[in-house]
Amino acid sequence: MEDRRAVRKRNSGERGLALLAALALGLYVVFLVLPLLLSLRSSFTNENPLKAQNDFIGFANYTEMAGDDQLKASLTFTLILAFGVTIAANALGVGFALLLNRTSLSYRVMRTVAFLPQVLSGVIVAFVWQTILTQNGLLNTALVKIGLLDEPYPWLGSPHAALFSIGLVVTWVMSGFTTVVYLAALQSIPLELHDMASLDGVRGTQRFRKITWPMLAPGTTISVTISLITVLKLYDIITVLTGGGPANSTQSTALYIVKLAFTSDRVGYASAVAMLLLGLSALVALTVTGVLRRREVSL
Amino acid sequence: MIRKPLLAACVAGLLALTAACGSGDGGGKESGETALTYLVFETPSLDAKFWDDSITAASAQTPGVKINKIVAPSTDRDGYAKQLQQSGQFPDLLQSITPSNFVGAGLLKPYDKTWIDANFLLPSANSLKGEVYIPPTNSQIVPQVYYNKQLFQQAGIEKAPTTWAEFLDACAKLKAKNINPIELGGADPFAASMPLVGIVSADILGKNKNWLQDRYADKVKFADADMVTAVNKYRTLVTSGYFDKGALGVKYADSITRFTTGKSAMYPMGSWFLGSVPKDTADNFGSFPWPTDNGDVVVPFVGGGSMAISAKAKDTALAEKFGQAWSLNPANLKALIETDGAFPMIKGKTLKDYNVTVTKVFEDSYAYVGQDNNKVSAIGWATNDDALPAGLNDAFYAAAQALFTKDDVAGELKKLDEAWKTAAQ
């Protein structure tokens, strides 16, 4: 009797799991795999819904990319931003995590504050920063008032300054995420290791270098990979802050794809660029994950 | 055994979910009325109340219609209309779009020509291959140069410049008095392009009204010598320091405030700026057309102001009736004149008929519409046969921003030719 009940219970549990898995798989297929396949198909066409054309053109879109200066500029900008932000946000994340790795209430509150930028919508974050960074914004007003600047500086109005400003905002947003990841990683380090290090007289930076940093390796893999992927497909913050300007100098590849599809009506070509971005993201993610995983294994 | 029905249930659930997502077109019959979707956009002047009131008034004159308003997330209604089209939700009525973007795919239905001819001062101001897709209820001049009379006086400038030489002289005098000569909201690409729109409209289209048609026919290029010479004028303004150095960081909205509060002496902008002139200091502002080499008046002109009708609307006749009612409603025109600086173009009516309160600078600017002068299509703004191909506006805006920091006029113009070639394919 008991055996049968146990079997029934196990079957029921399996059915529940199968249901959940089927749902997840269904959603994945409908909202990810299917659009991806449709996009792949479109990338081999000259699809332009406003000229009612959708003919198969082979690899023409892919060969066109080789001579597309705007695409090259957008890829360069995106890669600089992705690697710059990833390095800065992860460095800040480690720093904040070390500072906030305490148990008192005030530190728990500060952890929440540190995570706040990640919770806010990118559009809201960008609007807030826009009021700070525009020509008549809070930053210029303050810097002119205290005499650090003679006249307002175009934080969003010159190509290099705009790259820096966007990098700053995205780093601020991403540092919330990286802080939480590194905090979790820090808390998973066995206390015994620190105790033993103390007994051996290992302290300060040496302890960080020999124990903490190596033990953060799994967190680093997650944090670096997700930061890179997030910035590689960044769209919302840039759209609000600069719209890709001035003169397309801050146009990310994601923004370029949207402009190609919905301003220039070149859906086929936009799909090909989207495929390129997907491939590039996969390549970067796999390479970085591979390198960082090796570091984990060697521990 | 049990896995198959479960999987089937999941698939059915997902299909139902996707079907539900796709069915929300907001249209159809609702309690005996035909529901039509209407894409609008909001600005500080054309706010939610304006659209709601105008819809209520036009609906009252169109029995059997129920309008479901769709608000574009930005002023880029063309871009949003394209997104809706691609997701199978193309609106039945579309306010102030660029018809040439949509006509190629047969998405728009033209208005009845007899009705257009009977009601508008310039019936073909907005026509596309002989058909009118948006009634020319009002017009704009894009750009005019607005100026601050007090700042001109301070700099010893006695009259508004008419020639390019006088314009440069005025800029030099203003700069010498430490007054920023020209305001530019360069952070918003469309606003950044205003001086370039003025220069190209005045110097190129002013001499050859058919320049854009010639460009379509490949008879002229952006990289031609006359265009390079004209665009070099913009570089002269930049390199002479007649714009604020940080102008590319100034938002359009901030540029209005900066100009109206006396931070700059001149402001090249579309005539919709007239709706932002402060009432209490309105007499301090004047306007003049973008100056030409010899002082000839060239007016970069745009006709439009109303809505297009989807050829696939649930009831195109009813949609057209609604569009007609909206286009002729004097209350709409009153609001557009007072808040958006629109120049009314309805036959048989004067400003007085709309019971509007307008400023002297509005009247002076509007006078250019009625005068017999050289009206040309404002490049990048015209929505008639002279509309730029899809995507070219963005390229033009980017060139304007690039030329603020780069000296390579010929290179930027060559890029426009390349963009044109791609867009026209």
Contents of the next structure:
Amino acid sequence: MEDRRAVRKRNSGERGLALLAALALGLYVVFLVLPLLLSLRSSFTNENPLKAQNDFIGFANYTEMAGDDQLKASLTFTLILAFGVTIAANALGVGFALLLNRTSLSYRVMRTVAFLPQVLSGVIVAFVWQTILTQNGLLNTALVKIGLLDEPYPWLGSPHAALFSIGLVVTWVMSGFTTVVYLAALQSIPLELHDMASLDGVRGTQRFRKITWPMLAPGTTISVTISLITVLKLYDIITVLTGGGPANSTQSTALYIVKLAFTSDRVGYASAVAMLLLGLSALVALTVTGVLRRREVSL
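Output the form predicted alone next; the form predicted together with its partner chain has already been displayed.
No partners, no molecules, just the chain.
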């Protein structure tokens, strides 16, 4: 009797898990796979919401991209931003994780504060930083008042300064995520390794180089890959901070896609550019992951 009851309970649990799995798969198909396929189909048409009929034009949208200077500029900006932010955010993440890897209450509070930028909406973060970085913002006011600047500096008004400013803001946001990842990796390192290192006289930077850094390899793979993918598809922070200016110098590829679709009404071409960005993101992610995975194995 008890065996039958246990079997029924197990079967009921399995049916419940199967139902949840089916629901998750259905949501995945509806909200990810289906839109991806529709966008892929649209990329082979001249789809325009202002036209009654859209025609199949083959690879015309893809061949047009070869001569699109705005697209090339947006890809260059996106790649520079992605790799620059990834390096800076991961370096900060390792440093913050080493500083916050303590068990006291004050350090636990500081961990929460360090993760706060990642929790906030990108739009809210961008609006806050915009008040700091504008011509008459808090940063220029403070620098002029203490005498470091004679007049306000255009942090968002010149191409190079705007790139630096966006990189600074995105790095600040991403550092919360990277800090948490490296903290988790640090706390997974067996204490016995540090004890043995102490007995062998290995301390300071030597211990970090020979023990801590190699053991952070799995966390590095996760953090670097997700950081790259996040910045490659960045849209909200750039839109609020600069809107792609000045003179489209800070226009990311994601922002260019939105402008094509909703300003120029070229949905078909925008879909083709979106497919290019998807392929580029996948290529970068797979390449970086492969390189870092090989590093994990070699260590």
